[in-house]
Every structure is written in C-alpha cells, then in structure tokens.
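Only one chain is shown below, in structure tokens, and it's the form predicted alone.
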Amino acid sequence: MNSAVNGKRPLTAYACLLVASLCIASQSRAEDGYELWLRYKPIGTRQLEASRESTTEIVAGTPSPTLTAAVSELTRGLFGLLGASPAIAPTVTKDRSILIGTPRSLPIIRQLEVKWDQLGAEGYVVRSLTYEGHPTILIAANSDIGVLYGTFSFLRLLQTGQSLQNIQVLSAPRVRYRILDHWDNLGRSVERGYAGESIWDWHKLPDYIDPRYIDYARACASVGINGTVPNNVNASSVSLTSPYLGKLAALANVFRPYGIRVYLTAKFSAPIEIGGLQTADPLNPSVQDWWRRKADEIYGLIPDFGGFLVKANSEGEPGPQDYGRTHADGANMLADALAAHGGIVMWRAFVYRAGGDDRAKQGFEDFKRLDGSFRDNVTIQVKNGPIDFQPREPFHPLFGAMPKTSTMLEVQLTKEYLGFATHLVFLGPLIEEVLRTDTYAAGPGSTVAKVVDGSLFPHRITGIAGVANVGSDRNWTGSHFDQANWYGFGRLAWDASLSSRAIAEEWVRMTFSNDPAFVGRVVAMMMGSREAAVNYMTPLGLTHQMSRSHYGPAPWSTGGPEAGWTSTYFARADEKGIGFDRTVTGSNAVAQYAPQVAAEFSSLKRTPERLLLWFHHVPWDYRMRSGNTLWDELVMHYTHGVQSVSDMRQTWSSLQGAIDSERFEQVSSFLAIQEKEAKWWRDASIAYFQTRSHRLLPSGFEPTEHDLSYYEALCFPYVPGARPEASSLCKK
C-alpha cells in the first residue's frame, strides 16, 4: 500500500544516503564527547545478527519538516548502529519492516491496534507486530513530534542493548512544558556558566546558522526538551529590539522541526529603556499597550513563540513593586499581552530582599497571599528549594500551598553550588529527591511531582525548567559527565516516575559502553556522587558555605551589601552549636509548610538528619542516631566525603582502556581535581568550625593540613561564570 497522501511522494533514498554520509564523517573524529549520548557505535555481535535483518527499509509517512528529522535520525541511528543503511520503501515490501508516522501521514497504521487516545499530543508507542505476515517494528504517535519522540525511544533501546523481540513501549508526557533556561548573556558571557562561551552567537545571527543548533535540538528532543530561553533572566532589554527578534526567529526556524519552542526572558523596565517611555508601571495604559505591540511583534515574526520568563523585583531586578504593585499585577499585564497569541508567561518566585529574619522565608511570603491572582496563562517558576540551588535543601513550601495558580518547578544543571565542571555529581538523585518528597498539601501522597504535573490541583500550564549547563565547549558541558545533567534532566521532566538509576544506566550505555562490569561500577559512582559532593561541602543541612564566587569554601564569610549572601548567616555557629533554627523559637519558617510535615521538621528528634542544621540550631555534644555527637558526626560526613572521591578516581583508574583515552583522560585528571577540592572543602570547614566548637577531632581523623588563617586567605575572584563584581572580593 502507497503511503502517498494527497500526491505527496514519501521520503527518498536519497535522504537516507546524505544523512549516512554525514554520519560516516561523524564517526571519524575523535570521542571527543560532541555527540554525547547519540554516538550510535556499532552494537553487540549478537544484537547486530538480529537487527540487521529487521531493519531492511523504513516506511515513512507523507514528509514534514519533523517526520523528514524522523526518518533521517533513524537513518543516522541505523547505519551507526549496524554498518548498513535502510532503504526508504512507499510500501512493506521486505521480511522486515520499520513503520513510522501517524494516522494522518501513514493511513496503512490506521488499521493496527493503538491506544491513541493515551498518546495525547506528543506521546508515541513503539512495538514489534506482525504486518502482512511480516516482522515489522512499529513508531506511531498522533503528531509528527510524538513520532520524533518515539524515533530517539527507539533508537535508545538499540543503543542500551534492548531485545527488539516483543517491544511494547507507550509513553506520554506527564507535564507539557520542559525548557532549558540558559543564562546567556549577548556577548556570549555565560552567568554560572563553566562549558566555555555561550553556543548562540547573535552576532552572526540570522545570517548564519552554525551547525551545532541542529545537534542541540536533536539532542533536547531526543529527551522530549520542548522549549528553550536563549538569554539571561538578568536580562537585557536588546533582547526585545527588532534586530534581535529577527536572529530569534532564526533559532526558531531551526527548532520548530525538533518540537522545541523559542521564550525570552523579558526585562520588566523595558518600556522604558527601549520604548521611551518615563514608567513600566503594569497598571499604566501606555505600558500595557507597549508590552501588546511587542508581543504583537514577536508573534509576527514567530507564530509559535512561547512566551515570556520574567526575573522581577530580585537581585536588583526591576519589577512591579517598584511602583507599589504585586507579581500578579506584573505578571498578569504581560499574560494580558500574550493570550490573544497563546502564549505563556512564567514568573520566576526566586525573589528577597535586604532584612527578614529569614531569608527561607521571603518567596512564599510574597506569593502564597496572591494564590488564584494570576491569569490562567502564568505559572510560577519554583526553584526546587527556599534558597538556591544548594547541594541539598528541604522542599520549596510553595508547592502545593498555591492550589489556585500553576507552579513549575525550576532545578539547576550547572552546578553553580556543586563544583562546576569539575567536580562529578550526577543530579538525577538530587531531583528524584525533590519529586517523590510528599508536601501533604491535600494529603498524603501529595508529592511535588504531582503539583508539578498538574494531577493534585489541575491547571492548564504544567512544567518543568532546567538551567542549562551548556556552553561553546566541543563536550557540550565542560565534562563528560555533565552531560549526563542535561539527560537526566529530559528524561525525568519527561516522565517524573523514572529512577535515576536507571537513567544513569541508560546513559552510560549510550555514551560509553554497553559492557556490563563497566556499567555498573560507573553507574554505581554516579549514584554516590550527589551525597558526597553534600557530604565535603555541606553535610546534615548546611547550607550556603560557599565564597562570594560560589568557588570553594568559605563558612567564615560574613558582611557585605546583604547577609543573606554569606555563609555565617546561615550556619549561625556558635559556642553551643551550629544551625539555623527554623521552628517556632526561631523563624518559624517551618509554619510555612503542611501541618504534618511541619510537625517533623520541628521536632530535633524527627527531623531527618540529612536536613538537621536547616532547620535546628543544635549543641556541639547532641547525641545523633549513630551515638557520635554532632561535632564528631560532623567531622566524619565530611571525611566521608573525600574518600568517597577517593573511591570514585580508584574505580575510574581501574577501567583503564575500557574507552577511548580521550574521555577517559580528562575524566581522570577533573576527578583529581574534585578530590583535591574536596579536602580544600573538608579542611577549611573543620579548621573554622573548631574554632566554634572548641572540641578535638575524633579519633583517628587527620588533622586539616593548614590553619584556618591559610584558608581564610585564598580567594579566587575570576572563576568562570562569575558574575564582574566577584573580582572586588578579595581583600587588598
């Protein structure tokens, strides 16, 4: 049967054979980790028997511009996997068969049993069927983009080592928006950015278009990203002028096949710096009428924008309470702007200021009171805790406490508070941890993944945002192993019910081996490595001990313009003890959450030990579970901690030859650096905190290798990803 619609011809060898070509190039360069984890090296002896007889021709549906990057990744994928490339066929015509496209583009799979209607609008499903009496694999959705998906569903299942017999894969979404927020500035400066220079290079937009956009969005689609900022949320207004609108366009040109929409982060005081008006006032005619013509703008130039990421009224942004307004009078002007053209407006609840007796508190004091404020196209942007971004921090008290406005959640690849680049952390756990915790805001089992999703209060906007951590650098990320981040991060915005070790597996295999002994032993460094990275930095609830560059420690930090940014502030030790007391004696920020888990946070005695410094202010000599006293406990985590890197270089060393000597070299020589950095963290946060405690280490542990006016003295002010007035922060 002709798969021809409307006369129509299907896809040509002639694509296939291009996209083959380009990949016999691809495969030449060194492992180099450009292509991360869609290398498509030829697989096992065995698979490739099997598979190479089951993929003799795709039949495609009617050509698109997202079916054609369908076909042609399949293309890619195949001749990489199995050295041959498939021909493209207007009919099954060989003993095995690959089906691909939609009712609408392929009628012939109208007639095979789907459950479509659990596919919604991007979902796929890939399964082995008989078809005509013969073996053929089946990649169907009800758009294009959801045959994309189940394209990359594919493909990962031939590059995991997966039998292709008896295939049932369905799966769908479970939240509709997951963007990467990259903190990009025009000049190609990467805030907290530590994988080289920005990858959009708006100086030569639109006039050209650099051949790594189209390996950025295949690789944001191949884990179901659909959205992408381009520019800072410390924004410029440029962004918003004509000339750079055009160059947007541009990048949305080259993401609209791979499913990926375009969002600027939009400064709030533009109407004045670019529109020459004297106020931004939200409430003003002239101002709304502005932010119309601009979306008006916008939308003529790229129908499918998606809308605007706002930073308001933080950091120094400006915002709507400069003019005696809320954030929904804020954020509602700009949904107002948007609506007629569909599109969305998330605004960021990253908010503080200077004062408060707790700076945990500030963000949900500012929007739990404006719940069911907002239009029905805003969403609240969270960051997955109530400070930023730290190694480990209780649930964000906003989820679940504004059951009348979407809230999404926002998490940081970057590793800005984790070690740059540098330093191997894995952050599937980190947000698997945060999406299984249960807020109880409407019972148990109210977990973040289900306010996120929509399923505990439903609206319309769900979603999920990671700041992006890549960068010009050829690996993408600055590491291997970062890579690993922006993965994760898709697959589990994706579907929130996945495991992060079996991500990290997945992963593994894509991007290194298939070899069993040495996936587990990497996987296995992988999942360990986000709790030691909390246990040298930042063990049993600390927070914030970083310096003012957020490089290497520095918990004796204190004053500057405000206190919410050192790191005595926030660790409060003392001659009695350490901690930052949250309960009721205290700030009480624990009233913030749901009764029952307010209840364990304010108990010393319940609160998990992981999160005990967070919210308790606890003596030296407390007696933990283990019966070591704090002090010692302390001592031991961050011990711990190091030797945790140490095992991790040790079990690394040991697979010697297992890869390419490329990426097997540099990730040797960063996890010497992440141990040498791990004992700066533990010696320099032992030697200041002795001098609060006043106790001896415990037994058998080594004493810091210096003193803690050594430490105290190194300052490093021109770390990458900085921001310009870290390089004022050393003393003269």
Ligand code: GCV
The other form holds:
Amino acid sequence: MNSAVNGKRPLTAYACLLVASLCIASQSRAEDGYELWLRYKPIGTRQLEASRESTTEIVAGTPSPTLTAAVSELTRGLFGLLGASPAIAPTVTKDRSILIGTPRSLPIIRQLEVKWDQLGAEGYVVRSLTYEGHPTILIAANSDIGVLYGTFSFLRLLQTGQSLQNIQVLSAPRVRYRILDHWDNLGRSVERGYAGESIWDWHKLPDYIDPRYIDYARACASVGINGTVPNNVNASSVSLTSPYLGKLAALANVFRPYGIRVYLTAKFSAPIEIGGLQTADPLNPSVQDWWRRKADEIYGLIPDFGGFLVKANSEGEPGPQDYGRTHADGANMLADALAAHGGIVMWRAFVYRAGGDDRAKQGFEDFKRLDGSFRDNVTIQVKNGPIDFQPREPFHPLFGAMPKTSTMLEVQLTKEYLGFATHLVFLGPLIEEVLRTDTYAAGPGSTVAKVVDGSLFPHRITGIAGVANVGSDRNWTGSHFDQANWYGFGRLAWDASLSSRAIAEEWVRMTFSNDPAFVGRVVAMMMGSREAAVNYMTPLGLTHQMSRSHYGPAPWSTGGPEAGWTSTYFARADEKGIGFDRTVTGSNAVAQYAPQVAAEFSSLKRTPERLLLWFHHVPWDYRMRSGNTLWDELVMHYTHGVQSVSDMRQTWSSLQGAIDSERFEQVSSFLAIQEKEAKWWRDASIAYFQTRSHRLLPSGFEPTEHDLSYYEALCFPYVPGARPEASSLCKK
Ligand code: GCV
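So the form predicted alone is up there; where is the form predicted in complex with the named molecule?
Expanding to the full complex; the earlier chain stays at the top.
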C-alpha cells in the first residue's frame, strides 16, 4: 500500500505549494533573467509527445516539506515544458506514472532494483522502467533531499532536450559541504558585489520573507548547493546578536526544505564587542564559555545550523595571533563550542602580513606547520591559488600539503579580478583547471579534486565554497552570463568529474535555447572567454595588475601601506625583464610544492608558459616556444585577448533573433563594454611595460591608442563592491 494514503495531508500540501510557486512565477517578467536556468519553457514537439506519454500521473511518497517542494517543482516543470498537468495520485492508477520518493515514503519502490547503497545520503536515481507493465519514470533516493535533487536532474534532462526512452541516471556527490559564501554586509552593501544590493533584507527579517529567498533556494538546490553563509567574512559581531540570530533562523526555515543549511561568519573579537569581555583570547576560559553559550543559543533557534566561517588575522581582521596563539588554537576553540551540536568550522587560510618576502608564501607558512593540530570538525578553507582569485594562478601549495587536516577549496564566482559583471567570463574552465591539477602529494594522480573530496587523505569534512555573485539585480548576478558561474560552481561542486564544456552546454540549453547552432556558438564563446580575459589582463603568468579598486589596469601601481597590494610588486618589470622569481634564486616559493611540481616550476624551460612570469623573472629577449621573444609574445597575447572579445561580439551579433531581445540586447551592450575595456587593459599594460622593455611593438601590431600618462590619469573612485578606502585611491 502506498503510504501516502495514510498521510494526513497527502494532496492538499502539494496543491498549496503548487499554487504558491505559481504565484512566485507570475511575479517574474518574461525573459528578464529572473528565472535563471529554471525557465521551463515549452520544449520541441517530437520530444514533447514522447515525454507527455510518460507523465500522466505523479505518484509521490508521504509529503514532507522537501518532498512537497520536489513535487511542486516537478509539476511546475512539466506544466511549463510539456504543457502537461499530471494528476497527483496517492497510488498508481493510470498507465503512465512518475514515481517519486524514498523507500520509506513510497514503499512500492522498494521492490524495484535500485543500487540504494551507492546513493548515500544525498544521491538519487532517475530511471525509465516498466512498472506493472506500464512505462514509468522513477525518481528515487534514500532521503527526501536526494529526491529533490533527482527531480531537478529529471527536469534538466527534459530541458536539455534529451530522450526519456532510456534514462539511467545514478548520481551522488563526492563532496559533503557545497557552500555559497556571500560577502554581504548587514546594511545590504556587498563587498566585491556587482549585482546590486544584498538579497538579504535583514531589516525586514524575520517578519517579511521575500519570495526571492525561496527562488534562491530552488536555484541552489537545482545544482546541489547545500549551504549558505549569508554574511561577509569581513564580519560584523552584530550578526551574532540575538535579534540577528532570529532573523537568520527565519532564513533557515525557508531554506530547510531545500536542503540548505545556514552558517555564519564569526568575528573573532565578538566576545569583546558584544559579550562585554576584556579579551578574545581563545585559551581564556571565559572566552571559551562565551562561544559555547553563543553556540547553544544559535542551536536553540536553528537546530541544523551549519557552523562558522572565519577570516582571522587577515587584512586587519582580529584573530588568535593577536594573543600570541595559533590559528589552530582559534579554530579549535570554536570547533569545541560547536561539536556537541554537530557544527563545523571553516577556517580560512587567506592570510598575509606586510613585509614578507613573498605574499604567495604566507598562507602555507602559517598553516602547514599546524597540520594535525585541528579538531576533526575543522576544515581549512583554501583559495584556489596562493594570491587572490586572479585570472590565472597556480594551485595553492596547501592542497595536499596537510594530509592530517581537511582542506576545502574556495573559488570566487563574483568576478572581482575578472571584469566584474560586464565581462563575459565563464569560470567553469578555471575551476576545472584547479580541480584537475596534480599536486603529486601522494604520487602522480593526486589531483586537487582528490584532496578536496577526501579520497586522497580521508577526512570527515569535505567541501567546496564559492564566493557568491548573487545580488538583488533582477537577473540575480548582474549579467545573464554570470548566472552560468553560479550554475557551473554548483555542478562542479557536486561532481568534479564533469567537464565545464558539458556544464556550459546544459546551461545554455536551459537558459537560452536548444537550437544546436545557437548552442554550439555560445558554448564556444563561453569556453574561450576565461583565456581571453587572462590574455588581455595578465598573460603568461603575470598577476594582480589591476588598480587598487580592482577595476581596470594599473601596472604602474606602487607604494601605499602594503606592497602586496601593488602591481609593481607582482610584475617586477625592469630593464632586464619581467616576472617574479619564485625559484631558489628568488623567494623559493616553489619549495612549497611537492618535489615533482617544484622541479617543474623551478625550471625556466619546463614551467608551462601560461605560468612563466609567476615563477620566473625572464629577460625581455628570452625565446619563447614559438620562437618569438618574450616581449613580442606578451604584446601578442594582449592583442589576442582583445581580438577574442571582438570575435565574441561578432558571434553574439550573428545570433540576433535567436533569443528574446531583452536579454540579447543586454549581452550585446556588455560585450561592447568588455571590448572597450579589454583594449584599455592591452593598451595601458603595453604602454607601461614598454617604459621598462624599451622595445618596439612587433611589426603589424597596432600602437597603443594613448600614451601612458593618459591611462595613469584615469580614475574611478566609485567602483561597485570596492572597499570604502578605494575612493581615495585614485593616485598611483
Ligand atoms: C572579503 C580580497 C578581496 C577582499 C576580500 C578578501 C578575502 O582581498 O579584495 O575584498 O575580503 O579577498 O578573501 O577575505
């Protein structure tokens, strides 16, 4: 017997949620980007016929909030995609059904052959099969959240035009914590945010629940994101006060059915700022007690609270080193406070101090020696590269270097260093590049992905975090194409073995069109877009050449309070050559990598040219593999980057009419901005480096449009997302 028959609110619960979700849908204007990749527009007729046949009836397990969300999404998707309104039945009554549930909530599926043990807590199966002689679709999992993920997977198959005749999907995440980190301030500004204000309206919480929160949760769940940190790592203690915890609890209630836990950033000095203590020393019993009571208070309101994310002793934030203690002392104190409740601490390794010989080395120096001294509910959150989310960096040397410590990966979706929201840069290839890189930590094949998913060195916590690019802009991410970075992050966090090309294709099909010609051209644009940005901003391993506000080029920037914030520190261009010597003759940062990797990066000849100037100071006339001199090659890369953007523009303009004009026009305008700014990057960089190289441009290459002084004088004090001091940073 179907247990739904025994349920107290079998159909009404689904019906209510369905009505609610349709209301939300009707608030969004067509094709303004609000619906993201969950548009559910009608699919082609051939597939439609085949699909409609198998969707006469939905037979669902006993309703729970999560299962109700799954059935609601399924109904909404089928209605939009197929024009079908399948009946929701408690038992199989018709010829064609979708069975959706867990073995507990829908006992009839127990008899079906499913590899339940391979699904784990969040995995799912989506299968076409014959049930009692009838064509049937099965969406099943061990848990309700797995069923919701399976539902989105099924809808993705439909949306991307795949046949339903022989579906055999079994998918389970390898990484347990898949989290979005918002750098949002309580007053709604967003640090490095390019998509409007923060979506979190703390002022109106907990009494007003913006419907956006539900759509945010749907979008996250659709790609398997299961955690959110709504507040900035440059934290405010206020978020830990009782009123704000009440507001957070309201968000947690909204997100719970979608499998999303809330976390908080914890300001290390909170015991002083809001607790009335004289110290925040992690070894002080009163401080420990304060955090324990704070954790108890949080869990009293939010029983499934995820834990704390901490930025400590970094960029002026307080931390345990203020008291002569280590990062492990600080992290363990918080971990102990959370342990009884099952919470975790994500402690960031993004640290650097003024005056070190190489900013790239400092995270490793602080953390490597602490390997083995962290509690098992602590993970060290490590940025993909050793500096700071640059267009290209080598992998962070901490990956694989702390076998006794969980290390999670942090990538940035908001494109602080990649042209903000107006540059089309798909980050899938960047994330894929780092995940696939071999650290050699335990011999060949020790990829970053294997470090992060715990298959190299097993750990209780495995995780990936993405710095969110979401804001209150109607299209969520400030540009239509930046939605792909949210989407792609979630998909790769769920399954690091996916290719970013396949992800781009899914996204294009769901977001724009299934037309093969459109898909092919747009996917090609996306796949080349990251390399284009590397070329016009920081080719051949150059890094951090932007202005202090992080908008536009400023390779001349120097001085100020922190050398490691200036371009000249990183490029080190002089009469002889360019690049940062990180070999044994320089900072010897190469020694932080495993011997095989260190040997490769130490050798001028063996270092991949895409990272050449990261590791070596190279003479201007050095012969590159192409036979060109370094100087000529540099100019060629900058120029090629601009050309790639012009090509993207042309491709996009050839697609006019293929999609709605509203989104088409915005993308066109943004590509025009990107082309203008790519040229700015090229010309300003060449103009500056030419004052060091004293060489002519290779023949046939256009001179820069203006001379250096023109570029140096450009100043944009009110750049979005910048830290407040940026407005006073116009002079070099
Ligand atoms: C949240 C970079 C950014 C900062 C950011 C910091 C971090 O330095 O420019 O805005 O602060 O990274 O990751 O903590």
